[in-house]
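The chain below stands alone and is given in structure tokens; this is the form predicted on its own.
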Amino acid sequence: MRFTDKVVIVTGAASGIGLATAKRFGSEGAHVVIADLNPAKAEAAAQEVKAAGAPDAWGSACDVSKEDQVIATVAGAMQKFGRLDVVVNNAGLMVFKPITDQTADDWNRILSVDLLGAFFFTKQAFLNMKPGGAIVNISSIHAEETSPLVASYAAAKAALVSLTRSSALEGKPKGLRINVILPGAIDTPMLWDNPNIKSGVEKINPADVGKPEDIAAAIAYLASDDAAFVQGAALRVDGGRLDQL
């Protein structure tokens, strides 16, 4: 098993992507840190990831968007399991509204969790990591290719791409590794409730909706020895939807 005895925080990870991802890392033995903003939904989440094959998991209450929650899970995970191999920065928010409806506390909000979450993890494990730790981001399609409605979300995407490749620049002398996944539509609840899907002004097609357990085997191939020499790649995603937009 690849993360044997290796220790992995998951952000966003009681439901969805992040669930999926904490529970591939357990089943291939890693110790899992559920990140996530509601505490009981956390432990839930931890409970689950240990049935399902971890040999431990905790849930941490973690406001994202607050440097001093971000660090405090960190050093909880530190105390706890003793060290940081990887990190996974899942957690993220949207908003649907035309441009000229949106305020700046709705910008500041979704750029606070989808972007500045990224950044407090990934400040943290540059600081506590030893070489050889990972790091993975989880983008959006829309960072390249968007529709209406969703501009401060593609925005904070699009950046996150641009934060993948300056923390890679500046984590490859420390020996760690960090990339990015752009998903592209994928069956969790963010995709059923946009309202540009409800309304029928975004195609769907079945047959380019994916698992999040799709999602889950490309974050555990990016944060393995398997790519090891891959470092600051964007890595799409979506079963080629986004070729067809």
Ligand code: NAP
The other form holds:
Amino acid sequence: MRFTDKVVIVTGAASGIGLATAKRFGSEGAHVVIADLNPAKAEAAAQEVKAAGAPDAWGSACDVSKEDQVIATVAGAMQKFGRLDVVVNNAGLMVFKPITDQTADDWNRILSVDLLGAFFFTKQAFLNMKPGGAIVNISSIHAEETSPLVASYAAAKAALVSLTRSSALEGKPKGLRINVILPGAIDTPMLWDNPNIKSGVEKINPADVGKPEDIAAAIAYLASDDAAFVQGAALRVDGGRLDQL
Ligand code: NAP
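Can you switch from the form predicted on its own and show the form predicted in complex with this ligand instead?
Up next: the whole complex, starting with the chain shown before.
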């Protein structure tokens, strides 16, 4: 029980990796805030997280790309639970288009959710966390290697690794640790909705598909005191997929 009495915000926690992560923190004693777009889904996830053993869970409707909604979620967590120990910046989305068809709106949408959302939560975490706090960002192997049609996503995920580095430098004097995970292919709706996978442009060996719980376990490690000396690290969790020629 590494997170007894701690308060953890997980963004995009109504589905996939975020939901598994919220359950993992709850099962280790944390009070969990589910920050997700849809209020009904956020509340349903909070009930699921409590049923899985969390002492308490709160669903907060939050579009991470809107700074006022991020401020409201963090303020709500502080008001309800009195502290903030961990933020997991997990909410993310992709757009699939050739570069010649992409618009400024496409890029702004992806960058505002996948990158700015993490910046907004990092800023609020820095303003509210006490020493000992931790942030875990969820990037992607697309930060290092990619496929066609996802230029904005790959750029946002690479920039999130860079934000992690900058945040780690500025967080260290505050006693805060910031690290990033680069998941490989994980069995969630986002993976199977991916047109590159459906069309075969991106091929996946079933042995290289991980479970949301595999990422949740790595997130919990980086957020815990077990990782007390891990700062600014980028951890690839892909079952070794990128190692193969
Ligand atoms: P998922 O099942 O699609 O879950 C993403 C969640 O984020 C959904 O509940 C979604 O809500 C929510 N969300 C989307 N936009 C949001 C916003 N603006 N504000 C708040 N919440 C928002 O995806 P996943 O596969 O678990 O992915 C989680 C993270 O892992 C993402 O950052 C993704 O890039 C990363 N990742 C996933 C894989 C993979 O293979 N699955 C691989 C590498 C990295 P709605 O459903 O209502 O839109």
